[in-house]
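The chain below stands alone and is given in structure tokens; this is the form predicted on its own.
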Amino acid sequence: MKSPTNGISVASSGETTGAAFDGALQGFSKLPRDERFRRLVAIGALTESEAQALKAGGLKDTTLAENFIENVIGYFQIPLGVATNFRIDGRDVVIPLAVEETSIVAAASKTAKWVRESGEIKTESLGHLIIGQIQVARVRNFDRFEAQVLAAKSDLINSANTDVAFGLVARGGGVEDIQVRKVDRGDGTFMAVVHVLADPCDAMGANIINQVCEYLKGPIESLTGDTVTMCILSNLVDTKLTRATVTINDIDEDLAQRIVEASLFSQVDPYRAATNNKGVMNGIDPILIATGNDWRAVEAGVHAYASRSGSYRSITKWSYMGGQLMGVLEAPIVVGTVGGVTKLHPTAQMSLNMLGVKSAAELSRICAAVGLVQNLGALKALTTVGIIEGHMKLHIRNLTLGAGASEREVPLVQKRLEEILMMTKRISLQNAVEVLREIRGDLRVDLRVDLRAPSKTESGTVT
């Protein structure tokens, strides 16, 4: 295994770790809103200015969205949370997440939390290069089309550094290699594919490919004298994989060994991977919106990934060995920091820098952590106390707001509704509904006694 790549710092402004960082955190979830700004704002993660922008409720000014996509006619706000507790190869960090899935962010700190004192996160990244693909949907003779293509390699790769990815290479990065596979029609013929492979260096490099791709074909066509049918990049970049590692010490063998048969169950179950992947997702999407990144690109070659052994498995696997339990995840997780919404969102900008982020395979990691933290979470819950007491508990505030509950109401139908939850095992709006009402005609008598007579203190006095 190859040695984690270090840098994944707190915030741009400077690192706050240790103690420091621990006691800013501490208690977090319990904050009003504004201490929790002042906190963040105190270890770095914040400036002033972002967290004055973010008290104004983000942005109002449609012009900016009028440049992303079209027939603007507002935003849709995402709730844009942060989990604490996280230290990733040895750094603390501050995890902006935007999601609007009650208990994402409560479970990822608590199992943060969990890890921070019982473990570590390592991280690494493995390969660099996206894949473009340039399609020749029949070729003629395939052993003499892959030969004049190879024979070509190094002029076709010079000439598209040259003038496409030029800007690529200015900053290191650029097209490095082409491939050319087979593939079998199904019908007794077979169409070429050409890969062209290249270092995006900090973008997610999905325009320039694309280019590449195009720019390629007039050649491809004039050495060959196929066709070329279609260019496009390829979001199943297996190339470029991002690996985190997470270990527990000292576990109780018994929860070891429940959470080892849970991991079990989505490598061999593609039914239960299908739902053991979301949840891992539910770690890593909301970093990728926060961050202005292609999460419908990550979600497509993490789900591709995870068939690749023609199966749908897991993308992660936990295993138990000498009072050490261990997790890891394996998945191509291809984002950017620069380019896109991802450099002109400011909130995607203010959560790249709360993450102290400085290139993208950084992200990518702290992604894949998140990931994996949140998949342990999940399987320690469910084999445990089960999802009800768990996610369902923290989802009666949603009930409660769905069933209409006014703010004086919401701690009282809360409170009832826990009380159902824990005798019943399950919850609904309907129960919410059911218990408003009694709290109203509760109310009511209340304040029917509270205008018949003056209440009295334990001393007698009238009050």
Given for the second form:
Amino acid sequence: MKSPTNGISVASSGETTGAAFDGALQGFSKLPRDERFRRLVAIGALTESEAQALKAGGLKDTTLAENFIENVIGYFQIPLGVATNFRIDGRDVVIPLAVEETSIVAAASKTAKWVRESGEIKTESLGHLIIGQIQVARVRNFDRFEAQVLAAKSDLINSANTDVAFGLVARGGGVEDIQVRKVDRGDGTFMAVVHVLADPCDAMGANIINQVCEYLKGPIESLTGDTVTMCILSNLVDTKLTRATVTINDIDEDLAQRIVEASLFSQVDPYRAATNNKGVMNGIDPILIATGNDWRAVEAGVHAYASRSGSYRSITKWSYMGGQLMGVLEAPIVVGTVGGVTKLHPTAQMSLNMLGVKSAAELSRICAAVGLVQNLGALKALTTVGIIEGHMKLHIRNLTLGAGASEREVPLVQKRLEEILMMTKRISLQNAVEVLREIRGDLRVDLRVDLRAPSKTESGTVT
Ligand code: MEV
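Could the form predicted in complex with (R)-mevalonate be given as well, to go with the form predicted on its own?
Let's see the whole complex now, leading with the same chain.
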């Protein structure tokens, strides 16, 4: 079928074919905003009404916000962009990213193009169970407690599924297992911790697992005579991991070795691991935000998982063999595609439609893929030109506006700042203020301005 508007061919299923996809999103960053919408609609990533809603500025009426949180006074808007060039498990997909940091979208799109042309991205899910915890802090006899709970395991699972998780059971999920852990209190004595394992289907599952654990509190206390201290889900969901693998073929050996060395750095040094993983989350958090998912939960889980060996490590690992660079990311990325904000927020729904995901597991796999690609982009930049060049090139516009340049002055200031960046390899707001002063030939611009918090008058003069 041909799009009536621009001749971009779209497969009759509504899914854009590879070649058409490539063509439609070529040079996307250089297109005017209206044309970006036109192309996204043409390939089926957005509907016409979604495009109109975005053009109109998204949500304004705070009724929805009142349903989400308390003491609402408005919305905090952050930019929503799309990363292009992603082909994940053989499927072309446009990635919505809600993020404020310069160069994340550009780096993701650029690195995805490299992978698309020279390699591939594959993903898989490892496990499907989330974890709820029931703590018995002062267990009187751990062995007896464990034996009593395990002997009643089937009854506890059945009653939790019948009385609480029946909706999940109807969708093919529900509570599947109960385990008992002996946890050292740090003083030579032990607490008992019951783990309740459940399949949340396409929900993130926090509410349901918390309800199940609170429901099981009564039966466990009657069964054992011990007192339950607290019940809550765990964000360290090592029973539901997601893995992404990226390969690049025929890579320059020197570049590959540099990336491998950078990867080793992040596996053996927690100071580097933290920054490496922050870069990975640069690819993951913006998808979580765009789709209305709980990014704090994923962050907590990822960092706890990164510490599972006893020291904090990278969640990605790159190796080079036989001319091929291969990266792997493995982490708990527990997300939902139904329920809560995901369902109610129109932009979250739009983002999910754009991704074309059919399950929460698929969304999680896309997050892992984008996180790994983002990591590759960062490592490539860090081990070659450095991060400043690309980042600051894109940051120049922010500096220009921060210095108070008017629309007319922006291109002139930007051009001059790019030259300074090329020459000195660094650039600051002070440079922008100085360039603006030169351009205006106007000494009224006060260079003693507080550079941390520039304020602008209507005319754009820094005050
Ligand atoms: C910056 O937001 C992210 C990086 O620091 C990631 C990394 O160092 O790998 C560039």
